[in-house]
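Take a look at this single chain, the form predicted alone, given in structure tokens.
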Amino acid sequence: MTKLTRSIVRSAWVVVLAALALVTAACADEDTRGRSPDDPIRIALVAPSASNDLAFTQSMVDSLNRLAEEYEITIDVTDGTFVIEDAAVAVRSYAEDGFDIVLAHGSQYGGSLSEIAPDFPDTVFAWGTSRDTFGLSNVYSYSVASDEGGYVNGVMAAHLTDSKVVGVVGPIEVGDIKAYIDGFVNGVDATDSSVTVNVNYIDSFSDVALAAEAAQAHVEAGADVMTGVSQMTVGATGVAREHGSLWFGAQSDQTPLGEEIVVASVVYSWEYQLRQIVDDMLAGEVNGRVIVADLANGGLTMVYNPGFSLSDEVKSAADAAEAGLKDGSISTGVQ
């Protein structure tokens, strides 16, 4: 073999080895950045209150656990991040750690998410309740027609009040909370316009003592039936138990707050929205959009306390209201 031939052969091997190195590097990048279809989908939840709050956060935790019965997923939760800056740190940290889906479970997180999501185009983000995706393809927003559940609860409340006075303890007049309360008020009025509904917003999601004060004021005004929304309702239900006032729950099944007083709860079944997000990811068709749950699609469900003796008449009225809302023959009157 001549010197020239040996040189050509060595050059050929250099080219081959270089090509192999590029392929190996590409595969290594794919291994570190991608997720095998056989790997569990990693979902992170950042939420403002405790995972067992029997309200907004627990409704999502319960939904994720139900979703895990259908899909191969792993779940990590950071709760109690009511401070927006703390939540933003957690959301960004999960994205940096390579989680597939990051849920910013709180309407107050929107501003932070709009700044974080563009930095992680391969991460899927979802937040709610909201109907804004910021025009980003990797951001889903979810909402719920809570006024429908509120309306059904209001129908039953109108039937069950003897004093003709009903009290509502609201946290902050925003989003799904306002929709639920407005639906409840309209449900009462549509059933019995002679019933007075007193609504008190305490301007806090978490002030249990203030919720108790508001509930006490409702009792003193004659209310024998009450409802409320968010984690602060543990204060209101305590007063309701003390005075024997009936209670209608929202967001999560609130029966544990008083089996003797809780009639029914409208439950947010977030797996309706989560299932669509996961399916999009598995199909490689992530397309951030707004997903709204309601009674008709099963994202909103009525849960009745089995320990409360609800008459056939009242249950039939509730069932009729639910059916009418599903088929469109009844409107909650809430925009």
The other form holds:
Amino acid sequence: MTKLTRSIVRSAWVVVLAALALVTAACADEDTRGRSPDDPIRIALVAPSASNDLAFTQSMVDSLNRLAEEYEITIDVTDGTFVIEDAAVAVRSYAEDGFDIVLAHGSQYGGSLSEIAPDFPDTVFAWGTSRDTFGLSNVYSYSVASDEGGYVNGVMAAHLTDSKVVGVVGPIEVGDIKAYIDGFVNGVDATDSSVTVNVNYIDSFSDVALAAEAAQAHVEAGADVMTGVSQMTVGATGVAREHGSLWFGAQSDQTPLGEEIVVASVVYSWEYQLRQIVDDMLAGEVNGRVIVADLANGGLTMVYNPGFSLSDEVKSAADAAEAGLKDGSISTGVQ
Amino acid sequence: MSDFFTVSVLLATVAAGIRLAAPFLLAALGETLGQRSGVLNLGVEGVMLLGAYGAYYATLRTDSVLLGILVGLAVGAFMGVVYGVVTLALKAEQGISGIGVFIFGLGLSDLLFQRQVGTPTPIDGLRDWEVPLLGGLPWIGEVLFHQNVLVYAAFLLVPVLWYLIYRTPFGMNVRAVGETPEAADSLGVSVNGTRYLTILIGNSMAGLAGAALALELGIFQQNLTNGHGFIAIALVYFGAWRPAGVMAGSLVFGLVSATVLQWKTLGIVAGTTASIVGMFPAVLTILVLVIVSRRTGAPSALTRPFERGR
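Based on the form predicted alone presented above, generate the structure block for the form predicted in complex with the partner chain.
Now the complete complex, all chains and molecules, led by this one.
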């Protein structure tokens, strides 16, 4: 092949690739901007753990499914993206595919989102838990006042412990997880200051075996009531079941992990935030902002295990704490 | 710190360390045998995941822990056959093949879990079994003889493997094909036959290690093993390819992890200090690896495929 022929072939390839890029871009534009009001809203979720983790990711999947009962939406999920780079690829792909709303469900995804969102001004992005929109009008961030749920759980834990020792298994000391645990500790302390709360952050969201050993260490230290956050707690609940320790769940309803030991769970109902984002989009008034869910606005709910017989005294104390947090007469003490 | 140095806490810590060490030990012993014959398997993690899922699913469906253990072993053995064909018959590069096995195991175990089970559902896994007479011994009985059967199995396999490697003709063949396969071949030893067998045994033990983890926890979840298989490979180097050394490494790793957990639980360390202390097991492993790698060498033919006449 002569130098001239090679040059012609190379030029032809460039032209073909450029044409393909133009066609792709045109299709993307059509998908994004061509949605008629009657078309369903296309929502994509990118989440770090499994859709059925009985924790952070499942709480969002469940919320989206409930949202689908109110709105015409389609849902596409990419889960298990513990690796941030993988999540970033998924987020960008969804935006390129013309999804209307892309949810990056993890505080670790913020850096990637701040780079991707400016490239797709017609796509709405939401991420959490966080309180940062990077100053972009197409980025919503959502958070949850998990300290309130933690506080209510803490009140009940203080009532239910006989040994006066309560154990907490946490993953990493950040965001809504730290808020939940701090709220829990303060709830116990406000109810019975003689109760000792041992907190153990295992520095992992996913190490189920380490979570189990942390729970075992709590039991050895005398804990008869425990709580924990994130998907690794399935290991800790196994130990709680084995020793008959009571368990308080967080993020998702964890009753299936132990109907005989789970007292209650603080459930994140993300519909509160999702509804506002969808409504903004339908009204053509996308206005990126921070949306925080709490007990008062219904974004955070207490779910009690119907199979666990909770005494009226403890239930009343929990209800009083919840009411106080809602009307502002009680503070969790968490900044 | 005084809270930590009480008899009950120290006993609980040692018992936890032994329990944590068992899955590492099972997987690392299997990998030791494979590496002594010249075969590196970076896919231990993937095989563990598949073994864990197989054991969990079998137990979930039948309520039989014994069947769960057998399925874990069988899944490991099957993966051994696959890995043997890929690396020995097809002569694929061992490091890359192992990574492929890991990714395959990670993906398939999650896919099967999502399709067949869905939500994490607890099972009645392995219960602690008190060894008659020995379990009643003060202190030692509580620490050593109140464990589940796979913990006992892991530690009993140490002398078994030592005997197999150093006191049997098969062990001599394993060492020969791992050091000088050409010489072993000239003496009539089937190099690939020996390697097939070590891969089969090693992968079976990796599957058993996964089963030990899932049945001890009584649950399965995506990526349950969370790096156990990779640590097991590091422990083979840590133990200088000797069963007793591998056991020592597993125990050090387990005990340091358990100690850090106890310190956090008792509030001896917290916040940033706790996070830094939490890195101790990994840092210690790296330090020992550096020291060991200077003093001992890997099997000479490790990762080297064998072809007669070349």
